[in-house]
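The form predicted on its own is given below as one chain in structure tokens.
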Amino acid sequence: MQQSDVVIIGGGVIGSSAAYFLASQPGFQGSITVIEKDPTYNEAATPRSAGGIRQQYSTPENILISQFGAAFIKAAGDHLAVDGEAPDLQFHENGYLFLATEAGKTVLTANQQLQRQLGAATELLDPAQLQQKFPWLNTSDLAAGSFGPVNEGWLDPYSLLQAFRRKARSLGVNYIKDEVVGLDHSGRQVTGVKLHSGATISCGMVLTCAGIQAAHIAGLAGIDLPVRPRKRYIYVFDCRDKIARVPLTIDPNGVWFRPEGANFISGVSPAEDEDPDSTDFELDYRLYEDLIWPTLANRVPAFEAIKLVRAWAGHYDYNTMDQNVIIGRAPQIDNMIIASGFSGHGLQQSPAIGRALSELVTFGSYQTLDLSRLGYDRLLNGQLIQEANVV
């Protein structure tokens, strides 16, 4: 029987952020163990993501979460350096550009006003301003665009994950390659985490940061977590005509694209009725052929003659209720804390979520950013917080 004051299930970017912030927390003096079944992260969600970070949300908490995330990423050298070596997160502050037709202008405007009230530097642009700032853009059917020139863009997801992990280990966090197969519990307490290897780790607190496996882990404690694995595709294409100053751009129909080195990447979330649970990595090019390429060619005339280079698949831990993270103490279990259901926002939210989890463990409550509204209770009382800007 091994023992750890805190066991974190899942060593991806959320679990490793939580491990780092907890190990850095002056008020915490205990031991921390992270259980990760695949330390290569070959099939993990983080390295397969588009790496975006933005403040353009419709939920106040999401805006504030990403503001902290952007500030943390810009100062990563101060926070995550090990032995004087700072990580290179390759942050490209090129911005996000949300586009809207007349039908979506009211919602876009309301969201942008909320973002400004909370300190984001987003700008609402009319078609003429869009054309002037982005001359490569077809604005003929657009009514407005919302552009975030500050604290928005993209970074290398794998670099952030490894930076958190490396820093956490340097602070004494123990990483174990294994898989959780059971939870021992007595009354309202988890007393031990059972591993595939046959070992059991007794613990004082359990953090569930298991991505698409979070619902399974919660189920081991009798908790129904409405988080499902949803597959997303990223398509890489080449454009022979060079266009400059391209932000991560989201078309009114949800198709997005951004530069990636000398190429571009793109994707779209499918309609809910065409988005089954999936854990495989098989590719499907129908979305690209039927929706993405026609949208790209219409929105950017230079994209009429693009060449598909390659594609890959990854997964969202998708909250089917309202597409917002579920964070906080689990129902029925007093010493389990959940952070799951990011619905594609996990990477950019990882700094603030890791900090929040460390506060819940150390102090029993949030000390900086109050995320109480995002707790499990909202699923029980029907007070859902629907995020409109899911990409």
Ligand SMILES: Cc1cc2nc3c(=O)[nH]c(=O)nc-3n(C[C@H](O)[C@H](O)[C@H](O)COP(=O)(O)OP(=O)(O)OC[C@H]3O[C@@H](n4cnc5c(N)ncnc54)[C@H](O)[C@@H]3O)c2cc1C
The other form holds:
Amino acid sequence: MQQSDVVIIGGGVIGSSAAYFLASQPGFQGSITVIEKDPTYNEAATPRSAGGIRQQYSTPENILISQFGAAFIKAAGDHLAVDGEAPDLQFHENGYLFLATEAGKTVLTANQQLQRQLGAATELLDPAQLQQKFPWLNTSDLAAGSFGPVNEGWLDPYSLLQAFRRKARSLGVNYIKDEVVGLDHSGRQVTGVKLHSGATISCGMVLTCAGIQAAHIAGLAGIDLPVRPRKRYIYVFDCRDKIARVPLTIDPNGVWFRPEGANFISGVSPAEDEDPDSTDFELDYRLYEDLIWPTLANRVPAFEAIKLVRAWAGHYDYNTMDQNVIIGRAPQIDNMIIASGFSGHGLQQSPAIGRALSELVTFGSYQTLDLSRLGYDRLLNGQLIQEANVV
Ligand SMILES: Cc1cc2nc3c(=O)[nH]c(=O)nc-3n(C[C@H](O)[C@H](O)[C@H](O)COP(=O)(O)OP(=O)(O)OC[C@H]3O[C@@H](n4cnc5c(N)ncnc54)[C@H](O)[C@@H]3O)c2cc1C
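Could I see the form predicted in complex with this ligand next, after the form predicted on its own?
Every component of the complex follows; first up is the chain already shown.
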């Protein structure tokens, strides 16, 4: 039987960030193994992400988590270089722009005030200011917009994942290509992780970072995790008329778009009653034709003549209870830590979540950013933390 002090299940951006931060913790001396069933990450959420990072949230922890994320990403060359070679994360600090009609203005204003209090640079703009700053925008039905010019934009998700992974390996983390199929447990302890190959790895601590498989893994230890796979589509389109200085823009109806190289990408989260659990990758062009394209054409006159280039699907690990991450010690099991339920914002959260997980393993408590409110207990005691700004 193999042995590892810490076993991380899932080597996506969350598992690999946790591995990197743990291996870098001066107080941690143990061995770390990451079990990843598919090192090509073909079906994982991370490479299918839109790569957005913003501070425009309604939950204080999410704002602070992304602030650390942005600072970390900007200094990635210092943190994640291996043999003097710095990763290129292609961070575009072009901002996020949330738009509101009269109906959404109060919430937008309250969120902006919270973000400012916590140090974000979010600006509240009236329609005339919006028009001046973004001349390509149709503001006729808008009451306000909030724009985050600092620490907001997008990066290349796959590059961040590979940078964490490469750095973690350079620090001695062992990556194993295999699938976790069972957990040995005795009383309140997981004692071993069983793999598809037939091997078992005995361990002191297990971190569950398995994306949409997290509920399945937690279930192997008898834990009920309210995290479900929800399919999201990204549509790539070409616009003949060139428009400049385009942030990641979110229409009042939830449709979003941003530049991607010479093209644009766009998407929308469906209404809750049209959002079944799904693990397939089948594309739905109706959503584009019926909702996304009309919204784009209305919001940006230049988008009336766009051409759909391609599309892809990926899956949110969706926390059905309050759309925020569930992080911390699992109920009933003392040596299992969960990080799941990111509901579409895990890429940007990966630096702060990886750091938080490394603190829980090393010290048994948070040392920097206190994420206790985001623990599993909130699901049991009804103190949900509903995030209003889920895109
Ligand atoms: C279309 C789309 C757009 C998004 N846009 C954004 C965005 O703009 N900004 C943002 O911050 N976030 C965004 N996200 C969310 C973000 O991509 C995820 O929150 C994040 O990638 C989650 O990382 P993860 O490591 O938890 O999951 P994953 O990347 O899915 O990694 C989990 C890994 O676990 C492995 N695994 C699972 N089960 C097992 C097992 N039994 N044994 C071994 N390995 C296993 C899988 O193979 C996988 O590689 C988006 C997601 C999608 C789908």
